[in-house]
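As C-alpha cells, one chain now follows by itself in the form predicted on its own.
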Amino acid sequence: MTATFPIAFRRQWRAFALSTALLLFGCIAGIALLRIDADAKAVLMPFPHLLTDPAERVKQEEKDRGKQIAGHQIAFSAYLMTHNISVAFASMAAGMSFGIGTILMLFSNGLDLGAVCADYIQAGQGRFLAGWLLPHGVVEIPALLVASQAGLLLASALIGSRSPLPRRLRLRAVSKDVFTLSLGAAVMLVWAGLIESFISQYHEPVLPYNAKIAFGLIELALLAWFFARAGRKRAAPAS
C-alpha cells in the first residue's frame, strides 16, 4: 500500500488536478458570497457552532481548555472517522453519475471551506483558524481530494470519449486504482480523525498555535513527499 497508493496517485494526477480545481473553486466562490453578503453565512456554515461570532467562539474555546471534549476523545474520533470516510466514499461513488456528483460535493466542500476561512479571517482569528484547521485539515482535505479522484476516474471510464474500448473494459482498466485511491483515502481519515481530537481541538493555552501551525506543515511536507517520492523505486523496473 505503501508503494501502490502514490504510483496510483501519480498515474492518475489528472483526476487530483480536477479535484483540486473544483474545490478550489468552491472556495473562492463561499469567500465571495461571504464577503458579497454576510447574511449568508447562515447558509454557508456546515456546522451550527460556526454560526457564533469567531471572536467569541475563541474566546469560549480557550476558556474551556478541552474540558468539552476530555475523557471523550475516543469517541469523537470514531465518530470523525466514520462521517469522514463515509463522505469521502460518496464522493467517489457519485462517478458513477459521470462525473455531476462528484463535481458538485467538491463544490459544495470548497464552499463550505471557503466561507468558514472568510468569516474567521475577516474577524481577525486566522492564527487560530490556523491552528485550528491545519493539524487534521491538511491531511483530511487531500484525502477527499484523492476520493474525489477516484469518482472522476470513474466518470471518465464511464464517459470514454477517447477510447475506442466499450464500456466494461474501460471500467475493468481504471477498477484497481479506483480501489487502491479509495482505500487510501479511508486510512489518510482514520489518522486525520485522531489528529481532529487529540490535537486540533485543543487551543491555548493547553497548545500553542504555533506549535499545532508546525505540526500541520509538518504533516503537509510529508504527506507532499510520500505521494510524490513513494514507490518510485518499485514503478521504475516496471515502467
Given for the second form:
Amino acid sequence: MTATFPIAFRRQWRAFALSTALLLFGCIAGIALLRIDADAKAVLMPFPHLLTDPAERVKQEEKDRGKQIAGHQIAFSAYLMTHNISVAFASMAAGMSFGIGTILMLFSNGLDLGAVCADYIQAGQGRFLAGWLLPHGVVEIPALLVASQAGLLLASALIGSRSPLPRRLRLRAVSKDVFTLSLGAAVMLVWAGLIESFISQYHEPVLPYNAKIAFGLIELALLAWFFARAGRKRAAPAS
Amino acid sequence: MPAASMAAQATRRYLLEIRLPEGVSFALALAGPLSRCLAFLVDLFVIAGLTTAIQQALAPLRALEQDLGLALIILLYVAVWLSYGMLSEYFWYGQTIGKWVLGLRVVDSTGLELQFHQVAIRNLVRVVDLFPLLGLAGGVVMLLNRRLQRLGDLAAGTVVVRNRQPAIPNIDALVRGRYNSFLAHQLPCARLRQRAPAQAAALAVEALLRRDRLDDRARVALFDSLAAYFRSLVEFPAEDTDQLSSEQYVRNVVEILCVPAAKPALAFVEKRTGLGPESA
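Can you now output the form predicted in complex with its partner chain? The one shown was the form predicted on its own.
Time for the whole complex; same chain goes first.
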C-alpha cells in the first residue's frame, strides 16, 4: 500500500492536476463572489456558524478554550471521518457521470473554501484561519483531490477520446488505480478526522497559532514527499 | 421458423457468452433488473438489521462512555454500509444474502476470477446508480446495454448472472411405474435413439412435465401429434402399440431416449436368461 498508492498517484498525475485546477477555480470564484457582493455570504457559507462576523467568532472561540468540543471529541472525529470518506467515495463514483458530478463537487468545495478564506482574511483574522484550517486541511483537501482524481480517471476512461481501445478495456485498465486512489484517500481522511477533532478545534491560548500552523506545514511537507518520492526504486544495492 | 428464431434471439440477448483464450466458450444467463432490485431490497433489510443490532449491542457502552460509544456506533454503522456488499461478494463467490436468496451472483465480465478492487468499485459506484432516486440512473443504463450492467458494473468490469442451473427434470419419476413393452424390442429402440433429435426428446419431456397444466383437449392433441411424430421415425410392433394411448406412447419413448438405466437393466436380463427378448 505505501508504495502502490504514491505510484498510482504519480502514474495518474494529470487527473490530479486537473482536479486541483478545478478546486482552485472554485476558490477563485468564491473569493470573487464574496468581493463583489457581500450579501452572497449567506448563500456561500457551508455552515451556519460561519455566518457571523469572523472577528466575533475568533473572540468567542478563544474565550471558549475548547469547552464546546470537550467530551465529544471521539464521536466528532468519527463523524468527520465517515462523512468525509463518504464524500470522497461519492466524488470518485461521480466520475461515472462522465465526470460532471466530480467536477461539480470540486467546484462547490472550492467555492466554500474560497469564500471562507476571503471572509476571514478580509476581517484580519488570517492567522486564526491558518491555525484553524491547516492542521487538518493539508491532509483533508489533498485527500478530496485524490478521490476526485480517481473520479476524473473513471470519467476519462468512460469518455475515452483518442483511445483505440473499447470502453470495456479502457475502464478495466484504470480500475485498479481508481481503487488504490480511493482507498488511499480514505486512509488520509481517517488521519484528517483525528486532527480536526483533537487539534484544529483548539485555539489560543490553549494551542498557539504558530504551533498549529507549523504542524500543518510539516504535515504538508511529509505528504508532498510521500507522493513525490515514496515507492520510487532506489539505486540497486551492491550485492 | 421465424418465431422460434426470434425467441432464440431474445434469449441470446440475456446471455453472456465468454470465450476463454483456451478456445473454450460458455454462456451465462444474465440477471434482469427486477430480480436485482429485489436482491438489493433484501440486502437493505439485512443491513438495517445489522446496524440495529450494532446500536443495541453498544447501548450499554454508550450509557457508560457516551463519547466513545457514539463514536463506535458511527464508525461501525458506516463500516457496515460500505463493506457489507464488498466483503460478502468477495468472500462468498459474488453473492450477498439478497443475491443468494434471488439466485444471483457477480462475476467478472471476461470470466476471470473476481478481484477485490472490482467488487469495491461496483459497490462504491452504487451511489451514482441510485441517483437521483430509486435507482433511476442505474436502471436506465442497465436497460440500454447488452450485458445488463449498471454503472458500477461498467466501472468494475462485472456482470450479475443467474446462479441457478436449470432444474434437471426427474425423468425417472416421470416414466416409472408402468411397464414399458417397447424396451423388449432392441432394434427399434436403437433406431429410435439414433433417429430422434435431442430437441424432440426435450420437447417430449417438457410435454410430460406440463401435462397437468394442460386442458384435456389440448393434452390429447399434443400427445397425439408427438406420438405420430415418433411413429414416423420408428415403427414398434402393432401388438405393443394398439392398446396404447398417445401419452403412454410418448412416455415409453422418453424412457428409451432419456433413462440410461433402461438399457443396462435389459442387458442384465438377457445375460441371466441367455435369451434376447427379441428371440423369445
